[in-house]
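Just one chain follows, in the form predicted on its own, and it is written as C-alpha cells.
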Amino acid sequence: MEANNDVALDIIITNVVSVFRTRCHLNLRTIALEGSNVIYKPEVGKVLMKLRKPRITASIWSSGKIICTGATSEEEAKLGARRLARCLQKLGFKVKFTAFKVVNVLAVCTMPFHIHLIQFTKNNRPIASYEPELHPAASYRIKNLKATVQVFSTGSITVTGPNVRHVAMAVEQIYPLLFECKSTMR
C-alpha cells in the first residue's frame, strides 16, 4: 500500500460549534422561568437551553449572543440555532436570527495503521510537537487551514478546524505524512 493510493477514511464529525445573535436584549430570568429544558446560571450570567432534535445545547447571554454546541453537521447546527431562535420568539422576545457562523468543528478519524509518534515529530519539526509527559498525542498545526490535528500512536486522529471543509482538507494533507511514519507494531 502506497501513500498515493486512494484510501477511504471515515471522518466522523463529533461536534460543531456555532454562534448567532438575536439583535434584542434577552431577560434570562424570564427564559429560566418560562422556557423548557433550561438551566439558569446567574453566577455566570447565562442560561443553558437544550433541544432534543437536533441534539444541541445553547449558552444564552442577556446581550443576545447565543453559542450552540453538540451538532454533528453544519446544516444541523443551523437548524438547531433557528429552532432555538423560534423558541425564544415563542417566549415573547423580538428575536431576529442574524450573524450565524460556524466557529469550530471537531472530528475524529482512524488510520488503517499505527503511527510512530517520535519519528512523525522529527520528520515534521517545527510544525509538529510531541510531549509524552503532558499528552499522549503529537500535535500538528496547519496554519493555512487554521486546523490542529492530534495524532495518537494507535492511528486515531482528532482534528479541530473552523469548518467541515477545512477539517477534511487537514486529514487529506496529513495522511501522507502519517503514512511515512507508520509503525510495524499491530
The other form holds:
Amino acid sequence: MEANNDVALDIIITNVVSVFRTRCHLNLRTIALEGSNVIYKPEVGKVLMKLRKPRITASIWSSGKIICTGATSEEEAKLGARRLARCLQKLGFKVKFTAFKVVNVLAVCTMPFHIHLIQFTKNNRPIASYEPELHPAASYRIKNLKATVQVFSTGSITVTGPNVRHVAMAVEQIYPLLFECKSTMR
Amino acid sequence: MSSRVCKTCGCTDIDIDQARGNAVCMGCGSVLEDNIIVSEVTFVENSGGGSSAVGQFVASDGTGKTPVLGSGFHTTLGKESRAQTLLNGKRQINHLGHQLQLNQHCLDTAFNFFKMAVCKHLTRGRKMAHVVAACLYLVCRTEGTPHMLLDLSDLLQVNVYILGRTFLLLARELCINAPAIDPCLYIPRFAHMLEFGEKNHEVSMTALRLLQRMKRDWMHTGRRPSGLCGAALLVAARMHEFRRTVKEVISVVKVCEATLRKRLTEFEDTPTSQLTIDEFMRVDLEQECDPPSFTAGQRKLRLQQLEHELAKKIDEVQGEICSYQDEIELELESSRPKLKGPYASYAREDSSDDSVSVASGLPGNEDDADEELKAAAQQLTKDFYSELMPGAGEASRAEEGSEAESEQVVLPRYPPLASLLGPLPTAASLGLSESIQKCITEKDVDGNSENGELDLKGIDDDEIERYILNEKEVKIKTELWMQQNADYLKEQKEKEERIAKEKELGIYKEQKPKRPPKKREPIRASTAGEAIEKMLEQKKISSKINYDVLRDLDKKGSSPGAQPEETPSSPGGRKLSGRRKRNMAALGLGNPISSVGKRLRPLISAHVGKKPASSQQAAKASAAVVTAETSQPVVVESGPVVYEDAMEEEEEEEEEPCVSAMQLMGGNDYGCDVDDDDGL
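Can I have the other form now, the form predicted together with its partner chain, not the form predicted on its own?
Once more the chain from above appears, this time first in line as the rest of the complex follows.
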C-alpha cells in the first residue's frame, strides 16, 4: 500500500514475546542453583533467566513451559529461545524444542505530524476510544488483525499485534486515518 | 366450559354459577359439576387489614420457574433471579445516584442501561457495584453532567482504572458513544467548591476563556481535564484578587501539585500569558500556539544538533591531545623500568600481534557488546598497569577520559590507541574471540523441528557453558540461597511434616479452604473484672497462668505477697471459699488499677517461680478475706468452675519463661479494661 509516499516511516520493534515448550519436567531448584544469571521465585513457582546475547528474559516453569520476552525481532526471539533450551540441556534436562510461537510484538512508530485525538475518535467512533481521564492516548483496535494501536497526540503510536506482519499491516491501515486528523506539521 | 347435555334429562340448558362453582341443569336440577376450577383473580386479606391478590406475577421474558420457598426466605419473595438482579441494581443505582445528586431522569436512564447490560450478560463475573457505577457514569457523560469518574471511584473506594475498564467495556458493548469530556463542564462545579462568593460567575467566565485559550494553544489534548481546570481556575482567581493557594485548588480538583505547576508553566510559555488582565478580556490573540510536546520535541532536536557539533569539535581537539600524549608516552617509555616476571613475556608477545588481532577482531561493524568488551578490557589493563607503572598510569587515565567523551570515535582509532596503551589483553587472550566472531557472523536458522530436536546451528556452546556455574560456585550459591530463603524453606518443611502426619492419621484433607472465622458474641459484662473473666473463658489462653493473680490485679494497695500467711486449715474447702471471695474482691470497683501495670510483671514472674502457688494463693485468700467487706456482692457463676481446672493445672506447673499477662491476653483487651476501670 502506498500509504506513505514521501517519508518512509520507521517502525521500530521494541519487544517480541514468544513461548515454547521443553516437553519435560524441569527442576527449578537445580536451575536456580547452577545457573549464573537466574532469579528464583519460589512463591510464584518460576525461574527468571536472563541471557546477555540476545538480550532476553525468560520465565521458566517447572512444567516445561517457557516465556521469552525482550527480543527485538522474531528471529532474535527464536535464537534466544534456542539458546535457552541449549542451556537447559547442558544443565542436564532432556529438553526438546517444541511449539515455538511468537505471541506478541510491540512496535513504536512516529508520525511526522501531530494528531487531533478528539477528531480522530469522532471519526472512528466504535473502534477508537479516548478517555483522557484514564490514559492520554486514544486506543484503536483492529479486529481482523487482532492488533491494538495506541495513538498519542504527539504523533507517536505504539502498535501491538500477534506478529510483525500484522503490525506492519496495522500501521499501513491506520496511517490514512491519522493523516486526516493531523494538526501541525513537524 | 362447554355446555353439555344433561345426563338425566337430556336438556342442554346448563347454568354455571361461578361463585359457587357449580354447573346445574335447568331442566331437572341435577348438579353436573361441582367445585369448578376458576381462573379469576382472588383476593385474600393480610394481617394489616388490606387485601392482596393471590398468585405470582410471571414476566413474559423470564423463564417462569418459581424458586422453592423452603430455605431461601428473602424479602424478594417468590421472584425469579433476573427480577431480583434488576431490583438490586435499581436499588444500588438510586443509592449512588442520590449521593451524586443526579435527578430522577438520569437515574431512570441509568437503570435502562443496566437492564441492557443484564440482557447482554455483562454483569456476569463482574462486581455489581462496578457495573452500576459504569452505568451511572455513562449517563453522566451522555447528559453532560460535571461528574468525574474519580468521584464515583471515591464513593465506591475502587481503583479508578478498574472502573474505567468496566465503563469502556460497557460503552463498547452497548454501542453508546459517549461524547468527549469538555473541561469547560467542570468549571462551574470547581468554582463553586472554591467558594468565590458573589464573584463566582465572573471568575467562572474568566476561567472559561482561559480554558478556551488553552484549547486553541493545544494544551489540552491527552491531558486530564481536571488538571487544566485547576490551572485555569487558579489563574482566574488570582486575576480577580482571590488568594487561592495551590493546595486548595488541588484538593478540589484532585490532581497533584506537580501536574498543576506543569500546566501553569506551559501556559506561561504561550504568548497569551504576556497580556495584561484587561487585554486578555478584550482581545483574543489570533495566532495559535504549538502544543507543548511539539516545542519539547524541537528543543530535543536542537540539543541533538548541538551535541553533534560539539562532537565534531571534540574530534579535532582529540587529535591535538593525542599528539601530546604521543610525546608524553615516548618520554615515559624511555624512562620506564624494565618489566620483570611473567607479565614481561606476556607484554612482549602481545604487543607484536596487538594491532593485528584487534583490527581483525572488529571486521567493520561495531556491536555494542564488542564495545563493552573492549571498554572492559581496557579498563582492566589500565588498572593493572597503574599498579605496575604509576607514570604510565597517568597518561592512560588522561586518555581514558578523552575516550569516554568521544563515543563516536571512529574505527581507525583503535590500532594507534592500542599501541599507545601498550600490551592490551586482547580478545584472543581473554578467550572471547570465538564468541565475538560467532556473534558477528551469526545467521539465523530456520526450518526447525517438528520432532522437537533442538537445532544447534548458530548456538555457541562455549558461551552457554559460561552460563552454568562450576561446582564450587554452585556450592557457594546453594549456601547463599539457603540462607536467604531460610524462612520459606522452613515453612515448606513444616507443611510437609504436617501433611505426612495427617496422612498417617488418615485425616489428611487436601486443600483446606479457609473457613470463615468463628464469630464470637460480644462479651456483655457489667464490670471490668467480669469482662476479663468472660474473655479468659472464651480465649482459653494458657494453662500456666495463675488466674488468681490476674483477678487480683485490679485490687488495691495491700501487696498480697507481704501479708502474713494464714495457711488455711482445710485447704480444699478453704480454697473454694477463698476463691469465691476473691472473685468478689476482683470485681470490687473501688480498687485503683493504675498500679496494675507495674505489678503485673513482678506478680506473674514471682508466681511462675518454682515455689508452689498454693502458699501465695493462701496469702491472697487472706487478703481477699480482708477486703471482702468492701467488695460488692456480685455473683459470678462460671468463675469457680473455670478456676478449678486452672488451679489443678497450675499445681503441675513447669518452668516457663516469664510471659506477661499483657502479652498473653493481647495488650489491647487488657488495656481497654484498665481504662474503663480508671474512670470509675
